[in-house]
Amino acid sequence: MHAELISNRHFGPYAHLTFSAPALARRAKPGQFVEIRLTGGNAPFWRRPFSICRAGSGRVEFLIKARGRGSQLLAQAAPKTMVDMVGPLGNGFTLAGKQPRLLVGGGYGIAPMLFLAQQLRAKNIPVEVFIGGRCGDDLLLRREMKLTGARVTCSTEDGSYGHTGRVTEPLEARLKQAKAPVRIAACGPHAMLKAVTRLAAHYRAEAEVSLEEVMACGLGVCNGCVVKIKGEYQRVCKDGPVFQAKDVDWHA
């Protein structure tokens, strides 16, 4: 489908993009992603995958970091730019159940957590969000998270904002205090997801993780994003990107 860029807000190397895409907004679920390609002769051939940050009212939002050529061109796009989208793709987070949710996001891995928090709060499910980054500039979507009604805890490795240390430290403190079952959802660097998985196992909490791998087609055809799940290779784009944390073979 084709979608028009409505707004593009920049902060540091990050960009918050909002597109008009009514059909996509109706079908999107938290944890799914979209493959995006700019039109024109200078655009890379392959589309780029981006997690859905928020969807509703005919609009779809993405939080991206300008890293390679494709994401840099998209981050520099002006309003009214038209893009080519394929999505929503992949499997999202579990919304069923009434257990309180602990959402963990590292860097721009916080992007799909906003959509998830929004959907969970609409179901009156208690939500706590743990946002981590190297410094204060990496703590993204704090204001938007608070507006959902979620309790937000921030951590920075350099101590410039919130808790000093890794985001998994306040998460563990919260798990130690839990008097009833909770569920965890996480997205971010592999090292963080591995640590979250270890904590979930230790405190007997169910956990889902959203994995990030290099994707070309995004449709499960090229098999370029395989990971080992329960001893078998699965495709992040088609079988994920959300998996049960306990099923991921982090040593593979």
Ligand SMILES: Cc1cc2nc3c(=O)[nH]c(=O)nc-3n(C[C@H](O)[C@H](O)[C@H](O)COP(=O)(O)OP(=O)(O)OC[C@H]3O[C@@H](n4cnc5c(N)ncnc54)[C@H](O)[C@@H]3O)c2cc1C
Given for the second form:
Amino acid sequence: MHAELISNRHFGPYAHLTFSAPALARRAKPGQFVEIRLTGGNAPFWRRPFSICRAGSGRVEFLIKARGRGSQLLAQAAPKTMVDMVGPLGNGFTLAGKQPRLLVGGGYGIAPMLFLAQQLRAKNIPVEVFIGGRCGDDLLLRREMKLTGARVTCSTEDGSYGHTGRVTEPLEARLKQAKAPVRIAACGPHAMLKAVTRLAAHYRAEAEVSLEEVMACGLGVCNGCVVKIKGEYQRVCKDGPVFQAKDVDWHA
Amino acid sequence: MRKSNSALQVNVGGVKLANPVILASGTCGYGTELEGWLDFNTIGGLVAKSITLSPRTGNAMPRVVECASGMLNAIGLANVGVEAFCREKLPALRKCPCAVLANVAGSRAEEYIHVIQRLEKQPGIAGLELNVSCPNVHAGGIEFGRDPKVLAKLVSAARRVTRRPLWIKLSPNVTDIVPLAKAAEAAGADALTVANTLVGMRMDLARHRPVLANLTGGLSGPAIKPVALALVYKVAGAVKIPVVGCGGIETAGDALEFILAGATAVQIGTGTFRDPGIPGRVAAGLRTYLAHRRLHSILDLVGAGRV
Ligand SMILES: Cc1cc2nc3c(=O)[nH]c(=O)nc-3n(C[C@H](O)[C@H](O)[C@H](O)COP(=O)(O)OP(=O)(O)OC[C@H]3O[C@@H](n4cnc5c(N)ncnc54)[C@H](O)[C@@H]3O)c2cc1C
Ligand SMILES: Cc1cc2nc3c(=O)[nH]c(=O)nc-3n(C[C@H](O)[C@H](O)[C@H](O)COP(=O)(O)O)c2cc1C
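Okay, that is the form predicted on its own; can I get the form predicted together with this ligand now?
Following is the full complex, with the preceding chain placed first.
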């Protein structure tokens, strides 16, 4: 389906894009993604997958880091640009359950967490968000997160903002204090997700992680984006991208 | 709802199709995955993912990579195996409003035969396509697709155990495709699909290693269209059974090129990945083209471009 770009705000290498896409906005769930086709031509050849950062009122938002050609094209797109979207795709995070949630986002991994925080807050579930990055410029959506009523803790590896160190350090401090069961949701670099999984196991918290793989079809037909889950290949695009952290085979 | 329009009806070696557009094996899963993204009333048929006797998990990752105007895949025939196919996948496939073909692969001739026999009594399969051309499995179907004698033996054996229309999907990775096409025809094939993917490779500049864990993969998409078209032209000139064109088709114009070269129907693979609306638009475009040209049947165009 076609979607029109309404606004595109830039933050360093990141862009926050808002599209008009009513049908998509109605059906979207936190943790799902959209496959975006950027050109009518053959380069890039495939669509590119991006997590839904927020959806509602006929609009769908994305937070995009300019990396290669595809994400650059999108990050630089001017308002009124029409793009072709397939989605929403994938399973999404668990919304059921009243446990307080700890949401962990590294870099653009914070994108799906905003949508998740919003929906959890709408159900009056306490939400704490841990935002991490290399430097202050990588700490995205801080203001939007606070507006949901979530508590926000930031960390940077270079110490330019918030806690100095990795995002998993304040997360561990929080888990140590936990008196009642909490549930974790995380999205970000592989190493971060692995560390979150280790912490969740150690502190006996349930955790869900959103994984990334290069995708050819995004629809579950090609079996190109598989990961080992409980020893068996599953498709990130259709069976995921959200998996129970304890089921992921991080060494495969 | 299916639009009835006899102008696009074709019969491909006993498989009746409402229009000549078919989804290629391995690019439409077992049908259900594409529900909601693709209207099966708009296409003629689909070929399910290759099935083998036992389930296969496929090759190591990475399995897919992009390239100029196409992609490489080395999925390695990951599939649920024939038992689970019959039990879990066929019931939903039977409800498909288009013709459904099963695609069979194997490492040994007996494996193909066992799978065909297991499928034989299952209702709801309009025909069989034998994959003798998968480039991504070691000691895989490709061996059957390279040697006319070996291929003839396999096709005759298959012919003896099935009454269903039997299509053979040929490999483009051969010096001369004509002897293989003729061998399959003489051994009892009802139609030939031309062709599977071309062997290709990409290097990873960071790791100084091939990108794909399998080292090579099968090239598909617009990059291979001229190659597939030339092969269809050659094969259609050498056999009397129908030819199904496959390789890089994304528009009605692409499909028409194959039809003019001698294809009775076409398969679309990678095009569906790029846009699941493509197969339906190709069929609609063929209809429009016939109307513009005041032609009563697509059959008037089959082979019309041959000299
Ligand atoms: C489910 C899912 C959700 C995603 N959500 C977001 C998001 O919200 N915001 C965002 O900025 N990015 C997101 N990504 C990653 C994004 O899809 C890739 O950055 C993008 O496809 C790269 O394309 P490119 O043409 O810019 O770069 P390319 O030139 O294709 O590649 C640049 C680099 O990115 C890597 N890459 C390519 N494709 C992917 C991919 N699908 N996943 C991971 N790495 C890849 C390449 O290996 C290479 O190192 C998501 C990926 C997935 C699978
Ligand atoms: C991801 C992928 C998986 C495929 N799997 C199969 C398969 O299981 N069996 C088969 O006969 N062909 C398989 N093919 C080949 C396609 O059916 C088709 O012949 C080929 O992709 C060329 O057509 P296209 O350019 O339209 O994609 C596969 C192709 C792709 C891209």
